Every structure is written in C-alpha cells, then in structure tokens.
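Next up: just one chain, as structure tokens, the form predicted alone.
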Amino acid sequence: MRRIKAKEIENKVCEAALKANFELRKDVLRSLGIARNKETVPIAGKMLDILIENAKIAKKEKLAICQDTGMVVVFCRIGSKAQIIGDINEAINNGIKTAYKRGFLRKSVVRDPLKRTNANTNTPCVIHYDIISGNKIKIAVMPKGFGSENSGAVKLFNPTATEAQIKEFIISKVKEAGSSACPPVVLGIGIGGTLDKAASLAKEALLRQIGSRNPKKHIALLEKEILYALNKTGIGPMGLGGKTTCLAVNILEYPTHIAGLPVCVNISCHALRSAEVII
C-alpha cells in the first residue's frame, strides 16, 4: 500500500487549475490552427486568428484565456492500493481556492443556486471519483465556462429511438446554441447508462484528444456523420460563419436497462481547458 499525504494532492491540484487556465490544450490549440489553415472565409480566418493569438498570449504571459475560469469539474481516479493520509475533497478544494487566488482569477461560484452569494473561492468544485488498480492518482482539472455549459441537454430516448433520431437530437442543440457556446465547439456526448451517468460520460468525454476516435468502429462512426453535418451548418467561429462549427465529437457509451436510451450533449467552447497530473 502507497501512502499518498492530501497536502501533496493539494498542491498538484493547484498546478494543474492554473496550467488549465493559462495554457490552452495543445490538442485543441492543433486543432484551431488546423481550421485556421482550411477556412476561406475572411472573417471566420480572423476570428481563428484571434482565438490561436489568444491563447498564444495567455500562455506567456500567465493570464487567463477566457474571461469565464468556469466552475472546475475533477475528475479523481484513486489506485486501489493508494491509501491517503487526511481529506481528500478539502484537499482538492483548497488547491482550487489557493489556484484562483494565486493566479487572480474570476470566482464564478455562489454559495447557494437560489440565494446566488458569491462564496469568493470558486468552491467547492464538482469532483467525480473513480477506483482504479495500481498505487497511483490521476486527477483531470477541467474549469468549466458556463457560456457553452448552459446549452448542454440531456433526453430520455425510448429505446427504439434510431441512430438518425439521436443525431438530430444533438446537431439540433448545437444549432440552437449557434454563437452563445462560442464556437468552433467540443462536443461530449455521453450515451446509455441512467441520467446522472449519461451526464457524467458527456463530461468526462471532453478530456479525450482531439482527433481520437471511440474504438467500437459503428460509435466512431456516429462521431464522424455528427462532426461533418455541424461543419455543414454555416455557423462557424463565434457564429460569423465559416467551415468549421465544431472542431470534434468525443462519445462515451455505457450500458443502460432494457426500457431506457439516455443521451446527454455536454457542449465546450473553443477554450476547452484541463490540465491532468499524476500523483
């Protein structure tokens, strides 16, 4: 048995929100700039200029890329023969309140859904455990901007739903969003299982690559046909038209019941940001 201290996980969890926050994903700032590369529309061409120079200077000079640092989903996978000395979800809030006074940082959080108090440490965080073998932690930070969150959807399908059914169930959200989600988009998309589960797939799909594929070849082939038909759609980089709306459909699947079909569509902006670290 590993003995791992909360206060280093605390500290790695610091890391890891101020790199998600200054430092843009090299899958998706690849993938800006690949976009960038094929579009022909002038101002859509700017826009992605924009975006890559963007984050380009957040980079350098320690500055957050967007304006909304979001409300930060972890996601927490414990090795089974890790064993950790004191609490573990103080530790990884207070590395998230020490990251967001640190790095001066916008505190999006309220205390309260209705009473709407701002708790000034953008805490506590949504955190998602999972047990896996080995001595080790592996811990995803992702600030999640609440721009794209708040056009995210989830529907209970009747098992008899068809494939063309779903797809047009998630292409109509996206449209819906059009400028609002702040595209060119990342889509996790999270289908089976029961609500809550297909929630938490859709999110959790939004740490995969971009430009990777889901290895059960009809399900990667759902994430090509969503993928091709949104670039189809004309809306394009901040809603001022253009080639590319979405820049990757990421699906993770899990088993559901008999009478069941759940789909939920978790929408990320051009910003997409997590920072992984591994303890």
Given for the second form:
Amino acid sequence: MRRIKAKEIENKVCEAALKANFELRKDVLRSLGIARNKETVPIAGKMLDILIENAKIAKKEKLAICQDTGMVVVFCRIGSKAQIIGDINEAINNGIKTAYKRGFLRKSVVRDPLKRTNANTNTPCVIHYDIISGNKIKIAVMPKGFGSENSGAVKLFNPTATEAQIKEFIISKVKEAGSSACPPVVLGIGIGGTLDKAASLAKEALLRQIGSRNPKKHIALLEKEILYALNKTGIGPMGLGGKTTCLAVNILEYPTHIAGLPVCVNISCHALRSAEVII
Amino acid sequence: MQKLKEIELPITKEEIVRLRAGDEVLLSGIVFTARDQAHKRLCECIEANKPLPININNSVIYYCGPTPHKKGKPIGSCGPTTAKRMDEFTPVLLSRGLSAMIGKGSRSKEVISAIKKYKSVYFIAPAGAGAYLAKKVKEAKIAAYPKLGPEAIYRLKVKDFPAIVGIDSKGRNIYEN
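Return the structure block for the form predicted together with the partner chain; the form predicted alone was the one displayed.
What follows is the entire complex, opening with the chain shown before.
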C-alpha cells in the first residue's frame, strides 16, 4: 500500500481548481481557434475573437474565464493500492474552499436548494468516486457553469427507439437552449445504464479531449453526425448566427436493460473548464 | 463591419428609438447589476408599495453576478447571465421606468411586448467573456442587498462596454433574424 495524506489531496485539488478557472483547456482553446478560421459570418468571427482574447486575459491576469465559476464536479479515481490518511471528502471540499477564496472566484453554491442561502464557500462539490488499479489517485476538477447546465436533459427512450430519434432529441435540446447555453457548446452525452448512470456518463464525457472519438465505430459516427447537424443549425456563437454552434460531441455508452434506453445530454458552454491532477 | 454607436448612459428615449436590433454599441456610464434574487426583492418591494433601494427610473440593469475583485481592481470577471430567468419580473420594472437591460439570450413574448410598450431596449453582451468585460468596468460599489453576495446590486461605472441591440423598441429581435 502507498500512503497518501489527505492534506496532499487538498493542496492538489486547490491547484487544479485555480488552474481550471484561469486557464482555458488547451484542447478547447485550440478548437475555438480552428472554428475561428473556418467561420465566415462576421459577427460570429468577432465573438470567437473575443472569446480567444478573453482566455488570454484570464490566464495572464489570473482572472476567472467566466464569472460563473460554477458548482464544482470532481471525478476522483482512487488506486486500490493507495491508502488515504485522513478524510478524503473533507480534503476535496477544503481544497475547493481555499481555491475559491484565494482565487477571488464566485461563490455560487447555496446551502439548501429551497431556502437558498449562499454557503459562501462554493462547497460542497459533487464528487464521483471510482476505484482503479495501481497506487495513484487521479482527480479531475470541473467547475460547471449553470447557464449551460440548466439546458441539459435526460430522456428515457423505449428500447426500440432509433438512432435518428436519439439524434433528434439531442439536437432539439441544443436548439431549445439557443443562446442561453453560451454557444459554441460542447456536448457530453451518456447513453445506456440507468437514469443516474446516463447522467454521470454525460458529465464524464465532457472531460474527454475535444477532437477525440469514441472507440466504438458506430458511436463515433453518431458523434460526427450530431456535430455536423448542429453546425448546420446556424445558431452560432452567442446565438447570433454562424457556422460554429458546437465544438465537440463526446458520447460515453454503457450496457443497459432490455426494457430501456436512457439518454442524457449535458451541455457545456464554450468555457469548458477542467483540470486533472495525479497524486 | 458597421461603425459602433457610442452611447452615454443614461440613455434618452430619442436614442432608444433610433436603435435597431443588431446594432453594435459601446456603452459608457452607470449600470446596476441585478440577477435572480435582486429582481425578486425589487418586485416584492413594488408589490408592497415600499421604496426601492435603487432608483430604477431611466436606469440600466445588467444581469450579472461578478466574481470578487482583487485588491486594486474595481471588479472581477463580470459577464452577463441568462436573461430569461428574469422575464417574469421585467415588465413590472419597465413599467416603473427602467430604460434598458443588458444580458444574454432571448426573452419571452411578454418581455418583448413590454419593451415595445415602454420604448425600452434589451442589449446583449458577449457571454462567457467575463475577464474581457472586466476591463470595461472602471468602478463598482454595492448599491443594495449586500447580504446576497455575488447577487447583490452593484453600481458599475462602465466605459466603452461592448453590446449588441438584442431587442429594439419596435420589438425587433436579433434572434429571429
């Protein structure tokens, strides 16, 4: 067993949260640049230029990329040969608390969904744990803004539903969201499992690098088709028209029940933020 | 590329009626931030016939909850939030003289009708570019509801704040072009 102190996890989570909020992911920035070069609608090009400029200012001045610094989602994969000394939940939440205070990041989490008093710490975060092989801990920190989060949806299809119906559902959600989800968007899609599994896969899919494809050919094809169709909608950056509505479609799939076909689409704005640390 | 219209705030009705959906503008002057909870409170005040903590007559509301400012900087990251969440409160505020709003995204039919009725204007600002927009804010002070933290009402002094006319006083809507 390899012993890892909770304090070390706390420090690494803090670093990752700061990095995620100040430095736009390289793959996201690259895809914005590629989209900019292809864009022919003037206002769309101008908006993409502003987004690229915004990312530069944020990184240089250590200023949040977006004022909605999100509710933080953490994917924590713990090696079965790693032994944690201390409380890992507390360590992760403390790391986030410190980052949001030290980094002048907005505290957007309310203590109770109905009473709605701000917790002033931006915690708790939403943590997904998984056990992996080895003696390391891999932690991905994803601050998730709610303009785009509010635009997501789950649908429990009949098992006889066609791929065309799934595509239509996903495209309709992006159209409904329109400018509110801050396009160009990135889609995380979960297909299969149970209602909750599809939702967590959709979130996890947003961690996948832009430009990568699902290893299964038929799923990769579905990704390509949805991306192509979305960029034909004309929604464009900020919903003002243009060729750039979606930067990437990432699908993760899972086996499911004979009676069902859950599909979840989790939309991310163009400011898709995450950072990973390995301990 | 069309020439940017420079607008000094408060904006006059004459200037408002000259604006067309799609016009690109640069705003300079005072705007008040207000988002969900501030809107709810302002409308509760109006309903209860209590005085409002800010003067909304001829004012501009910016749907924004900024990040905290660092020492020596007036404000943190400060882009627009989704306007449609404020739709249920907007017609009442327009009836009380609110002259313009800045946000992101489309608005309800009721809001568009109220914009026409009261000759108001809805601007959209570049969404998800909060660090870029921070450069356009020269001063920020809490004006009301400090307990709401990021949702408090801030009085911002902006200079050359970039925006696009989303819905003009004739009800023309950029999202339907």
